[in-house]
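The chain below stands alone and is given as structure tokens, in the form predicted on its own.
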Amino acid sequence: MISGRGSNMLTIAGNVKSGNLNGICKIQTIFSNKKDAAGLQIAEELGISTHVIASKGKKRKTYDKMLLDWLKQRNPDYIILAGYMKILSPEIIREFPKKIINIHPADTTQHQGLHGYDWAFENKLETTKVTVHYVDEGLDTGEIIGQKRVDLKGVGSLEEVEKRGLKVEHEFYSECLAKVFFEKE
């Protein structure tokens, strides 16, 4: 599930095709709540089916019901959030316990919610962490699957923090997914 450019989705798709996720999982569909999410075009170019339920202009309950109904029809083994920028309703989380996985650009024990890289930069941290976790009903409070350190020594801009963080995210997310999928077998 994405809301934007889909850089983590692209890396995961590459690893499904010929990397550490090859042969252990398949991407059913790339879903977005935004019809103009750049990642949708990338997914289509890769031959991956896409689906959109636009959240803009819909009441929260209406959108959540539409999304839950669609997810139930798809019946995925796992739901991977890769830059999906809407908070999932408790009903969706309860329907798929320990089946929704997210990546967060901070140590979730220290910073939850948006702007993890901004937080690290503003606090002049020399290191931060990327966290992969199961989604629960709290905001970035779910059980941690894994964390990986991001070296921020010498960074001079928020853009550099984001660049270093995304490099770690792109490598680490697929590693954590492989771990989860192997444990399932």
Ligand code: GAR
Second form
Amino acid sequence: MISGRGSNMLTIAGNVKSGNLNGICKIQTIFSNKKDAAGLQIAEELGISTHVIASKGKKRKTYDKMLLDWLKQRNPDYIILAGYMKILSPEIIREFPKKIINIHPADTTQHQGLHGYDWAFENKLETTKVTVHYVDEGLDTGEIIGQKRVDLKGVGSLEEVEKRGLKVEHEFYSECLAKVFFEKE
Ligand code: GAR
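Alongside the form predicted on its own that was just displayed, please also present the structure of the form predicted together with glycinamide ribonucleotide (GAR).
Whole complex next, starting from this chain.
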């Protein structure tokens, strides 16, 4: 599930095709709550099916119900959040316990919610962490699957923080997913 750029999704898709996720999982659909998310076009170019339920202009309850109905109908083994920027309803989380996984651009015990890299930059951190975790009903409070350090020594801009962080995210997310999927086999 994405909401924007989709660089994590692209890396995961690449690893499913010919990397460490090859042969252990398949991407069923890329979902977006935004119809103009750049990641959707990338998914389409890769030949992956896409589905959009636009959250904009809908009441929260209406969107949540449409999303829950669609997810139940698709019945995925896992739901992988990759830059999906909406909070999932408790009903969705209860329907898929320990099946929803997220990547967060900070240590979830230190910073929750949006703007993880801004937080690291503003606090002049010399290192930060990215976190892969199960999603529960709290905001970034779910069980941690893994964390990886990002070296921020000498960074001069938020862009540089994000660049270094994303490099770690891209490699680490697929590593964590492989670990989860292997353990389930
Ligand atoms: C990533 O940095 C991801 O960790 C973050 O959004 C970015 C999405 O980039 N997610 C969150 O902040 C979730 N709270 P991408 O669309 O290029 O994968």
